[in-house]
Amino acid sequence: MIGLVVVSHSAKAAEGIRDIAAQMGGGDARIEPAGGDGEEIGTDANRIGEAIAAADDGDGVVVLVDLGSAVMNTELALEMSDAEAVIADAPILEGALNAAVEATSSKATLDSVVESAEDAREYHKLND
């Protein structure tokens, strides 16, 4: 199964997004949070790499990120990782939810999970 990693500057935000995606999107999806930098707001490439390793069962990992250094540190973690993993260019909460739904499909691939996550970029919350 494709694993998911949620990278946020806040550990609480990463854990909360993981919880929402798991409960609403895919109860069986493997979703690992990688938030914060120790006790501070920030991101840590080593923490992200550990989450990628924990989420990887050999089928690949999709990483959802919030902003700024989350992208940079995730790219660094991917360089240090042996896992097949990619960053989805998607809003972190909606993308994680979509990715969790797709990841639980028996036909899910790394590409299909990324595509599902990135579909969330088109969501409108208000009808005009």
Second form
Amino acid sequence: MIGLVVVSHSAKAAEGIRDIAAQMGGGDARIEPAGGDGEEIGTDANRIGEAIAAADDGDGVVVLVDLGSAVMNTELALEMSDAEAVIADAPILEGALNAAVEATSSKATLDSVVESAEDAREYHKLND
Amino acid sequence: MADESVQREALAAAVENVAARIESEKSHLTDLDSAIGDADHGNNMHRGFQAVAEKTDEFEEMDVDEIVKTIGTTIIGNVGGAAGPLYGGSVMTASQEFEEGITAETSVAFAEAYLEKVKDRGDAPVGAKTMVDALTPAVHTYKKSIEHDDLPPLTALAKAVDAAERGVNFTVPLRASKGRASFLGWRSVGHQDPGATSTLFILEEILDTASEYLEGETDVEAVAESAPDEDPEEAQE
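Follow the form predicted alone with the form predicted in complex with its partner chain, if you could.
Everything in the complex follows now, all chains and molecules, and the chain you saw is the first one.
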């Protein structure tokens, strides 16, 4: 199954987004949170790398990120990782939710999960 | 500087000097960052370089490129925010250039690989009010001094530090277009970039350390004569 990693500056945010995506998207999805830098608000390439390794069962991993250094630290973690992993360019919560739904489909691929996550860029929260 | 044991010793000394300098400038860097960033640059860099300084005992067992790689990975593991990948990740990648040890030639290759990785990762051109504004003129000046002007490495490094300092000053009037400072728009104008500043501090300490190990190899007059005439715009290219 395609694994998911949620990278946020806040450990609580990453865990919360994981919980929402797991509950609404499908409890079977493999979702690892990687939030904070171990001490405070921030991101940490090593922590992200460990989450990628934990989420990977060989089929690949899609990473959802929040802002700024989350992207840079994730890119660095991907360079240091052997897993087939990619960053989805998507809003983190909606993207994680979409990705979790797609990941539990029997036809899911790395591309289809990324695409589902990135579909969330088009969402509008108000009708007009 | 052919002897590998001397290179190890110089690297350990450089690391300790950088760590001490960052410690003494911690508040200064944080003040700069509180104006246009999230006020953590001093603490982050201090935490990272303290961790690096604690590793110097391990250097004796390593090749020079391994030492430099270890410096990079330690920074990644201990410096939070974007500084971790920018400083540490770039050192880690560029460390490959020291497989044959530190020479004038490999140090140019290292500097160029480091700059390229920083620019690639941060996606920041010159003028975006980032560390790239200090690093680019420094690296270009160093390369030109060695490859074109045939100056000794220590002289080239002194000129590079001088170029970096002008680059730091150049960040003051700029409007930030990258990183958190870019959210401030015009309000970022008039503030010196913290990343460019810490980059200068690191380069100054490397120069200071190198001058202990390359004594007599500098041509101080060449620096003194050429520095004021050099066009900063040219160095920014």
